Structures are given as structure tokens and as C-alpha cells.
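So this first bit is one chain, no partners, the form predicted alone, shown in C-alpha cells.
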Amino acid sequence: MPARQHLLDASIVHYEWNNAIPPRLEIDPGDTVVFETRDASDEFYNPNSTHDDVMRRVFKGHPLTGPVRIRGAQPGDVLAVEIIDIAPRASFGWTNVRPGRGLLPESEFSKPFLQIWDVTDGRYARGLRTMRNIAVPLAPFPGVMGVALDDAGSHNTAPPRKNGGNMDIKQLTAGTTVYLPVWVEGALFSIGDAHGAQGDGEVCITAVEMNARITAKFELLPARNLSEPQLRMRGAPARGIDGPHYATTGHGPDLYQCARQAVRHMIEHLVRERGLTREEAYILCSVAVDLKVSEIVDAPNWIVSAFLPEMVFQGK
């Protein structure tokens, strides 16, 4: 049978990993599916939403489009999912700071903050109302994608798991193939939580969150027996940006605290040198700054670096 293309809209979503959820679609290996997905807020926000709306939003799990059953998939197989294309499905995206969530503690960010982005040109996320001199290059990817777990019952979508889940790997852009171990018959694949742009670390816990249209092709690799997801990129890393960067560092014996310190230093730099508020600086760190483990062998201290591409201030 020749390969087919299918459409799965976002009229029905689910908010958990649960292998008892019936599939919305059944496909053959080699088929392509166009998924329409909802943003992480389940379309709670709109372009006129305010900072106060952040605390009104109730998170019940990432809204996921699926499941899709792949004929012939059995436990021990690997589902190869090639990301063909990702595009915004609305004119805007959003990023929020919610006190007590993210890398930095509530004592440092005690008030909610919401940033709305204009993504209409498909190339940049441009600040609306605030951060209007900033344009972050779009490099969209699905924050959550995975197959059903072999453990019965409901499982939270928030953490990454052996089935994939909330991996937030910004390199999962068009041209990348992710290899997911199959845990149940049919695999039962779902996807959602599209990010228009994200820095490695997603430090304030949200990226440029957006509704999306994601096109993916599915192949089945029998008896590969992976224990966790792997991926292959067709070209250069996502959003490989040339030109000037500014970097801060954090050192110490604890990588988590090193990351916190590097981000704190970057926030201080952005406030001092670029005139951003602390909340705007934290938002920019989440969507554009890449955290890197620069050194982890010279005991007793390790180094985490935070890199910011300065072209985001050019307003292109």
C-alpha cells in the first residue's frame, strides 16, 4: 500500500500519558501525519492577556494531539519520527514567569509576568507591548512528543520519561529524526507543546509557547531495543547563530547552582547594559540563552556558561 498523509486536528486532546486512551488514528509505517496542536496553556492566553492572567491559569497537563496507533509496532521496536515541518498556527506566542516555577526561586521573582510575542512572519518572535526592540529567531520544535508507557494508569506529562515526553530538546526541529522505544503494541504516539524558540535550559520554565501545525513521517525499526530516546539531526544544530554573543559563567561543585548563578549574572548584565527589567531579562534568558556545561572534570568546581546571541537586539 502506498504511503499516505493524514490530518489530525486539535479538536480533541489528552492531558496525560495513559496506555488506555484509545487511538484517534491508525497509520502504516511510511505514512505522514499533519498534527494540529494547542499551546501549553491549552489556548488560555490571547494577545490581550495580562500579567494577572498568569496566576489564573490552571495547568492540568500538556494538551497532546493523539494517540496515533502504528500498525505492526511491538514492544522492543523503535518508532522513527522524522519532523518534516513545524509552523505557527496562530499569530502570537507567549512566555510567562510564574513565582515558584523555573530555575530561579520565588524570592527572586515574586510577581507573575507575561510576555506576548508576534510570530506572524514565521521568522522571528517579536515583542508585543513590552520588549519591542527584541526579535528572537524562530526555530520551532515540539516540546512534548512520545509513545505510551507500559505502566498502566495516568502519568503526568511534565517530566521527560523513557517514552520521550516533555524533553524540550530544541534540536527537534524540521529535519531531525527522533527514535522512540516502543513500550506497548501500536506505540500510541502523541505530540504537542510546540515551542517557537527556546534557549537550552528553558530557565523560566516556558519558551515561546505557541499553537502549531507539525508534519511528521513515521517508520518502524523492528527489535532495536532502545532504553531511552535518541535523535539524528540532518544538518547544523537548531538556530545556529553566527555573530556576537555575550556569555556569563557560574562556577562551583553543584551544576544546578552553577546554572542558577550563570543565569543570575546574565540577568544582571541585561538589566545593566540593555535596560531590561529583571522579568524581561529572565524571559529573554529562557527563550534565547543557551546554557552549556563547559567543564566538569576539574574538581572541586565545574563551570556552566550562559550564551546570548546579541543579534536579538537588532530588531530584524
The other form holds:
Number of protein chains: 2
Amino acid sequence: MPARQHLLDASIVHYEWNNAIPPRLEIDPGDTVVFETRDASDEFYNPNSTHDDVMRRVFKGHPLTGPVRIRGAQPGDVLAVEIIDIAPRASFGWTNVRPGRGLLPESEFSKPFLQIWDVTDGRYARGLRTMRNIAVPLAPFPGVMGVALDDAGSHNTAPPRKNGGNMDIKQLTAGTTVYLPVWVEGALFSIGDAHGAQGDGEVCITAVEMNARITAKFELLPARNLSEPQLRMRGAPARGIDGPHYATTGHGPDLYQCARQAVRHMIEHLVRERGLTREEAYILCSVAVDLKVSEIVDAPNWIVSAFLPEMVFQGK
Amino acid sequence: MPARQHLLDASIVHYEWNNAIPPRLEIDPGDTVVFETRDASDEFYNPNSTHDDVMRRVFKGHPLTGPVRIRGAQPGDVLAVEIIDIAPRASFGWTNVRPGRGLLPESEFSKPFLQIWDVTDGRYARGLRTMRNIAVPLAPFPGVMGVALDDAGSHNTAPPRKNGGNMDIKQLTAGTTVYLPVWVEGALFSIGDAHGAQGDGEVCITAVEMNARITAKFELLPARNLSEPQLRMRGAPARGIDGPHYATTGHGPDLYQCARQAVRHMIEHLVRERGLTREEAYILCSVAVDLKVSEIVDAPNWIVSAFLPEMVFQGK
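Could you drop in the structure for the form predicted in complex with another copy of the chain? We only have the form predicted alone so far.
Let us now look at the entire complex, which starts with that chain.
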């Protein structure tokens, strides 16, 4: 049977991982599916939304398009999902700071902040109203991709797990294949939470969030028995990101605290050297700054580094 | 006074951070220094060294070339050190697995292993005797760079600290400037532990270790009051690294354990798909695989990813 292409629109979504959710679509290995996905706010925000709207938003789980049942998929197999294409399905994206969520505590960020981005040219997320001199290169990917778990019942979509889920791995752009372990018969794949741009770590817990259209091709690798997701990129990470980079570091015995410290230093740097507000700086870290584990073997201190591509200030 | 260029050879080194060590050289801001540095084994290894030699090596601290006193440097200033050039000062580099050291425990790596690399062409570290089909692109940088601490007495060189030190930040290649906070009058800068190539994280605790010649230019930024090192790269990280990448992931509530898990998966992958021994795979992770913090905000699970540039298998 020749490979087919299917379409799943965003008219129906689910907000949990639950292996009892009936599949919306059944496909064969080799098939391609075009998914329309809703942004993480479930279309709560619009381009005129304000900072005050942040606290009005209720998060009931990422809206996911699916599930797709893959014929023949069995526990122990691996589902290879190649991202063929991903593009905004909206004129705007958004990023918000919500006190008490994200890497830095409420004591440091007590005010809600909403950033709206213009993504209409398909190349950059450009600040609207605020951060107007900043243009973050778009490198869209699905924040959430996964298969059903083998534990019955409802599992919230926030944490990543052995089924993939909310991995927020920014390298899952077009041209990348993710290898997901299959936990239930038929795999039951769902996808959503598209990010137009994100730094490694997504520190304020939101990226350039947007509605999207994602084309993915499915293959089945029998009996591969992966225990956690893996991926292969066709090209190098951070293609298209060039020019000078500025980096801060945080050292200490705990990687989480190192990351916090590196991000704090980057925020201070952006406020002092680039004139951003603290909230804008935190948001820029989330959408463009990459956290790297620089040092993890020379006890008692490790280092996490935060790398900022300065091309975001070129206002392209 | 015009800027001058100085030379510090590797005939005298020191093996600790101690602000009582008298400076070997005094320079002005704007001056350049060519440092000859010894490898982390203090020239214990040679190209004919064997696995058995690993346990005979005694580590008494990284041999550091310096200190250099910078006239006018005061606590609260920042010493900007631009790496102008760095090149091997030897025909070979080495990487070793020493049981009980590095990211993975002795229970998983109980045998010592020594990898010798040919670095004579200046472009790649090519496996000698073992890993002969592997060529890791050279991107040399100093593993250790720092200034004296304001605490009196001897401090071992292994952990990175607020003075820099053993940062192992692989992006400190030629063209990068590191900003080091000054803690004592004159700064007292030292450098060593050159790495020909390294992955973010240097997971087996050694990189492509080699003797080197490093040219660095010094500037003083008065009263900047950084609390930890920062850096600026002229270009993008990982320049020259292209083509397909394979990545593994580790998820869970602790970033350190996530990193261990991602590295274990990468080792399994390299053994199964590329036919390396476990020790070779661990070494390849240390010299070429980058650890990224992919997810750090969606409790209870974070993700650390390990990215391998597959160009190392092209045998260039």
C-alpha cells in the first residue's frame, strides 16, 4: 500500500495523556500526517492581550492534536517521527512571565508580563509594543510530542516522561527525527505546543508560543527497546544562528542552582548593557538563551553557562 | 607606553591557587602574553603510554603557567582576557578513563583506558592504536584560566570557582574574551590545561589533553564588580561542526542524574551502532558530546540532552 498523507485539524484536542482516549486517526508506518495545533494557551491570548490577562489564564493542560494510532506498533518498538515541516498558523506568538512559575522564584519576578511577537514574515519573532528592537530568528518545533503511557488514567501534560511529552527540546525542528519508545499497542501519538523560538531550558516556562501546522512522517522500528526518547538531526544544532554570543556562568555544587545563577547574571547583563526591563530580559532568556552544562566532573563545583546570540539585537 | 608582547615558557609552573605565589611577569593592560602550557598530566604521558600507565599517574594539580601580575588591577575590577591564538605544542593529545573519576561511577567503568590522539595536522584529533576511524575536529581552548583568590593559602586547582580556574568551558577558543572578576591587587593570572577538543561537560573528566602555546591579550575594566566569570564569543559556538547530530535524553527530577542517564544512553548507542567499546564510547562522549539543559521548568521532570556530531566518524 502506498504511503498516504492525512490531515488532523485542531477542532478537537485533548489536555491529558490517557491511553483510553480513542484515536482520531489510524495510519500505517510510512504515512505522513499534517497536524494543526493550538498554542499552549488554547487560543486564550490575542495580539491585543495585556499583562493583566496573564493571571486570568487557566492552564488545564497543553491542547494536543491526536491521538494517532499507528497500525502494528507494539510495546518495545520505537516510533520514529520525522518533522518534515512546521510553520506558524497565526500572525503572532506570545511569551509570558507568570509569578511563581519558571526557573526564578516569585520573590524575583512578582509581576505578570506578556510579550506579543509578530511572526508574519516567517523568519523572525519581532517584539510588538514591547521589545520592539528585538528579532529572534524563528526555528519552530513542537514543545510536546509523545505517545500514550502504559499506566492507565489521566497524566498531566506538563512534565516530560518516558513517552516524550513536554520535552521542549528546541532541536526538534524540521529535518529532525525523534525516536519515541512505544508503551501501548498502536502507540497513540499526539502533538502540540508549537514554539517558534526557544532557548535550551525555556527558563520562564514559555517560548514563542503559537498555533502551528506541523507535517510529520511516521516509521516503526520493531523491538528497539529504547527506554527514553532519542533524536537525530539532519544538520547541526543552531543552524542560522551566527555572529557574536555573550555568555554568563553559574558555578556551585547543584546544577539547578548553577542554572538559576547563570540566568540571573544574564538578566543583569541585559538590563545593564541593553536597557531591557527585568521582565523583558527574563523573556529574552527563555526564547533565545541556551543553557549548557559546561562542567559536571570537578567536584565540588559544576558550571552551567547561558549563551545569548547577540544577533537578536540586529533588528532585522 | 605602547602595548608589548611577552613570553612565558613552561619551564616553571605552579600546581595550586595561592595568592602568595610571586608573579613571574608583570604587564600593563593592553599587553599580550604568549604562554607555553603543560598538559594536565604534567607531561607524564607520551605517545607510547598504555592503559596500565593511567593508574600510575599522580595528579598533584594542574600545572599552570603564571602568575602574571597586571599593573593597576584592583579587587572589583574585571580582567578581560582575549584568546588570540591557541595551538598544540605537541604531536599528540591524550584522554583517559580512570575508574571512580568522571560522571559515571566505578561500578560502570572499572578498567583504566588511555586514548592517544594524533594532532599533528592541526585540524583533527585522530585516534592512534584505538579509535582509529575517529577524527574529532580540533577547537582548542584552555581548560584552566583564572586569577588568584582573596582567601589566603593553597586551593586545589580541580574545581572551578569565582576566580575562574578549571572552568572547562569549551567555547573559550581563539576569538573569545573571558571576563574574570579580580579578587586581589594585580589580579595574578595563570593558565594551563589546554584541551584540543571537548564536549560540553567533559564527562570522563579528560578532554584531548595536550601541551599548548596560547596567546592572550589583557585589558582591565575598572569597577565592573562581576561575581562570576562571563565571556563573549566573536562568532557562534560550534563553528565548523556541521552535518548530522545524534542525541540522547535523560529525564527526571535531578539534572545530575539526567546527565548521567543521557550519557549512558549515548554510550549504549555508540557501542551498538558504531561498534566502539564502552571505554572508547565514554571517551568519545567526553571529547565530542555536548550536554544541554533542554528542560528545567516543568516539574517534576527536567531533561538533559547529549548531542553527538556524527562528523567524527567521517575519518577525515
